[in-house]
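What follows is a single chain, given as structure tokens, in the form predicted on its own.
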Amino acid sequence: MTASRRGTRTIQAAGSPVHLGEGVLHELQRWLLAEAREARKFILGDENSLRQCLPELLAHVAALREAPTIAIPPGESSKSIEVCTALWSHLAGSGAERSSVLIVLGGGVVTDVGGFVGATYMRGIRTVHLPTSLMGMVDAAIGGKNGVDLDGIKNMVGTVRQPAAVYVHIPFLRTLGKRELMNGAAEMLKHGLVLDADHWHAVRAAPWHDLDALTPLIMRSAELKCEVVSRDVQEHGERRLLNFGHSIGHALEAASWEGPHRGLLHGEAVVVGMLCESWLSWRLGLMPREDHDHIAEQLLMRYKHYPFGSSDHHRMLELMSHDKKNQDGRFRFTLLEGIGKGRIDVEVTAAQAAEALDHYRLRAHDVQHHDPQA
């Protein structure tokens, strides 16, 4: 991590700078004037991020005040080829050139869509991420992975292409409610579980509503993500550690939007995935029982139980069968050897995955309906 002007710190993620700190919007203004003064600039956001965050961005970054804005609907439904096609056509019709710059202002969905559109329009134009959600700041905007969903399967189509830069302006988080903050905190907890036990303990104990307390933890999560990405850009090995909780979590997230209950946010689904995959880590003899019990206690204390029935297992297992980590038709999970130490490419059978879902379904319901502290 290096320091720069106005208290901004910069971390490299596979050659892509991630700027954090008080002066990031001034740093963006400086970069635009130095590197993209004559380039066409476009600002992509969803209806929420453009309403809540664009005024603050333009107040500090004069170089973007004449840039046209492009809005997509909020939510996972925008992660589609149809939305991307509309964006490509809009850019082409607006005269966007290979030298143009796409400013992506939004949370995880906007980041995924904007990164994919920027990576593919004219075979790639410069893309700058300005994440407005906690999920975007610690995860989605860092590392160059982007993509859209296909036939209900998460992130089935996409690329790995590093953005020109990422600017993490933490005051944007003031626009978020409790649910969105908890959504992003799930990824921070995951960083701790697979990479850094001290970070796990710091995040689980932090008051998530207090941005002053959360700021150094956001910086540490971003740093952990950058370090892993820099060592394994294409996800051939170590970067798969970051998939802990996602094999089951992605399937549950997709299934939740098909069923009668409320659709889960990404981090909420990952929490259920981490509970299930932590239990599998113990059941398969990788992790001590006390570590699993501690993880389960902390996650169930913070996050509400999500109801589903055993009849939903078939659909979730079907969705899991499309996971990109699978090999030769067999599930490959990232599990834990202990708090702060993950293990990639652990073979898990469909029956074991279903057993983990049953364990979560029954234990979480029991804990949160009988424990007066839940």
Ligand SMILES: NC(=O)c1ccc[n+]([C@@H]2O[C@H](COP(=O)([O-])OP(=O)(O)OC[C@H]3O[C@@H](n4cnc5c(N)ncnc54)[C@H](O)[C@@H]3O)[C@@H](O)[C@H]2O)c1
Contents of the next structure:
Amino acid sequence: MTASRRGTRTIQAAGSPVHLGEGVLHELQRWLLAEAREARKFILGDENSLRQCLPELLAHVAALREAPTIAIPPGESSKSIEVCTALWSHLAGSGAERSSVLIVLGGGVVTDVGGFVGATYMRGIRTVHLPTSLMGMVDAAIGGKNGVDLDGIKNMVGTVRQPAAVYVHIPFLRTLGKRELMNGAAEMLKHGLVLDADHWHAVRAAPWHDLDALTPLIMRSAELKCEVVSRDVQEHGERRLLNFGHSIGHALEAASWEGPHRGLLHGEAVVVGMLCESWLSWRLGLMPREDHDHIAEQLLMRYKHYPFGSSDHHRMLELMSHDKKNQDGRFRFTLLEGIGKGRIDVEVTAAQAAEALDHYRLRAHDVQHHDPQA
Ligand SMILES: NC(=O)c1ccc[n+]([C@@H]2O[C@H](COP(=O)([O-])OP(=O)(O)OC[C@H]3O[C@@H](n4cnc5c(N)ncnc54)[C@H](O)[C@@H]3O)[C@@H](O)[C@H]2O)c1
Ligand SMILES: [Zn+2]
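For the form predicted together with this ligand instead of the form predicted on its own, what are the coordinates?
Next comes the full complex, and the chain you just saw is listed first.
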């Protein structure tokens, strides 16, 4: 890690610099002048990120003032190949060249789509991520995974390709709603659970609405993600730690958009996934009961119980069977050995996964929910 005079910290993620802290937009201006002065620059965002964050970006980064902007509709439905086709055509029609730079300003949806379009347009143009959601800052914009959903299955098509750089400007979060903040906090909690018990305790106890209190925790989460990605960029092993909560979480997220209830955000589904997978960690004898009880109590205190019926199980197991981590038709989950210590590649049967879902469905709402932010 390096630190500059202005308080910017730079961490490497698989050879790609992630700039954090004060002065990152100044750092971006400097990079554009040094590395892309003559290049054509395009700013991609969704309607919200462009409305809320573009004025601040342009106020600090004069080198982008002439750059055309491209807006996609907000929301997961923009993670589609149709949106990518429209963006490839738009770039081609606007004369984007191999030397052009795609500046991606938005949450995880925009960085996933922008990362993929940037990786594939003319076989790859320089892509710079400016995450604007908490999910983007601590997770989605870091590590190079990008892509779109296919036939209701998340992230089925995509690549792993590092952006030219990531600039994490935390003040962008000022306009982010509470639900979105809690969504991103779920991934920070996950980082703590699989990698760093101190981080878990710091995040679970922090006032999430207070950006000053959150800032060092965002930086720590981003750092944990950078470290794991740097050690295992292609996800041959350790990077799978970050999938804790996601085997069940991804299936629930997809199923929630098909059913009668409101759809779940990614992080909200991951919270249910972490509850189920913490329970499995105890049930399979990997983690002590007290650790499970503590995790369940803390998560259920912050996040409301999500009601789903037993009839949803079949669909969720079907969705889980598409998980890229499975081998030979068997589920492979990342579980916990304790708080701060994940274990990858644990074989889980469909019956055990169903049992975990049942446990959540029937028992979890017994725990009192109270919102410490209210
Ligand atoms: N590639 C990865 O490694 C990775 C990791 C985690 C998540 N993801 C993906 O990220 C996506 C979720 O990301 P997300 O939670 O950021 O969702 P998102 O991009 O949809 O953003 C959430 C909402 O907040 C709005 N928004 C963003 N920044 C804002 C701001 N500063 N002010 C006001 N509104 C703002 C967006 O317009 C959107 O409506 C999922 O598709 C998930 O699969 C990818
Ligand atoms: Zn996630």
